[in-house]
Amino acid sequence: MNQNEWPLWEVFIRAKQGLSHKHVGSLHAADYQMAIENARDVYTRRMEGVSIWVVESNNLYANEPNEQDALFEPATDKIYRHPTFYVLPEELNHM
């Protein structure tokens, strides 16, 4: 297998404990171990991360932008999910 055949990996880095992983880029690697090591070398050179995730790009799936209405529309009829639906007692006004 040469480098032209290596799969593409998506790289996610968590900057600090308690934060979410963020997508930082992509790279080619022969396997997940090489992808993690390359991601460390490329994306955390200045100690920016505490955790690295790599996912082979062909294992990521997403909705199509033109399907947005069908996918997210059902949530608009559930007003109880919005915090404005609830009435807070006066002693909790600082929230």
Given for the second form:
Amino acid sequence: MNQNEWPLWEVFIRAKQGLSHKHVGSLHAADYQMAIENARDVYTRRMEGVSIWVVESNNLYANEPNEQDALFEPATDKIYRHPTFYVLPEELNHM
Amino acid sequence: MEINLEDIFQNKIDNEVKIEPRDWMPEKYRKTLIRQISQHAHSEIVGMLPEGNWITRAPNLRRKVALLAKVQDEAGHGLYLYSAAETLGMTRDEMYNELHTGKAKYSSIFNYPTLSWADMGAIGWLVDGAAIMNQVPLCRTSYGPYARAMVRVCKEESFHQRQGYEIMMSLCNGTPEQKTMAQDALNRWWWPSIMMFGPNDDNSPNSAQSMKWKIKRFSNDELRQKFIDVTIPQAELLGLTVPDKDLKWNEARGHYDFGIINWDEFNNVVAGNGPCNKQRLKARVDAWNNGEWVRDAANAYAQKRKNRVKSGQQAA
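Starting from the form predicted on its own shown above, please give the structure in the form predicted in complex with its partner chain.
Starting with the chain above, the whole complex follows.
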């Protein structure tokens, strides 16, 4: 039954010039052109976008959620990467 | 180990951390969500049929474009929801198959016929009104993709209810015959609409678990009461009478009291014996079967183009 199912595509929309494309959902389509046309009808009926990206879902790779801690932990103890870590005199302006 | 994972999961829920598709979740949470989201998607799709019935007979162009846009939104809502359900591991074709074989349910309200143009008003006002009451809390449901789909749905739904109420207003300010049509539509749609919230709380065995998992945020009876409380003044504004002789304001409770719901009727419609169950399902199955050659042709065309690109690359 699933052999004939159209592939799944992830849809990304740029809401307006100057913003990046953002993931909005997914849909099925036989090819990328149909995916873009369907994304127009499904996700931009009220002028939500000025540009559409579609990526076939099986081309998307992600990190393992259960390895999330190991992947992101190295950033947690590096508070010196934030400007508030540095103690400067009150009189100092424009910094 | 299992218990530990379940604790971590419940801890996230308690702290309002959303669950995302690849996170660990109890099998029953997954199953409950697949059932609820796919049922919700089926309702949007089947929900196009009663209104589609009146598109070609809308009284003027303004009403026609609005109804067309509303029905198109419902198709869109169905699609958002199907893709949310797919993130839980069920394929689109499996969901369609469950609908077409009668294994999956959809909201029983759509098994009632739309007999007059006034029904377009009553459906927008009452059916979409009840749906909104149900759906707004779902924007905060614990499963991320479902919550995000519901945010989109709710943003679009409010036009649906307003266009319905406007139809009712026009009819109630029109000729006596038009007002009679509006009253007749209210008479027929009132009880099915308040049944949309589902069985009474003491008769809704899965509710407690769904509340604990924050799939649901309010009980069926709470939402039903809220809907009745906001809708009665709207009926009064139209000059229409809600068909419930037990309906009255209860000062002490601060809510309207209302009559006993005919759950036998509800169960009968859910079981497949409503006025239009067979017709609705047949329309969906026919649409699916008649569309098969289109789906196959699109697949064949996509494959042909892929092959052409490949052989072009080889040549170069």
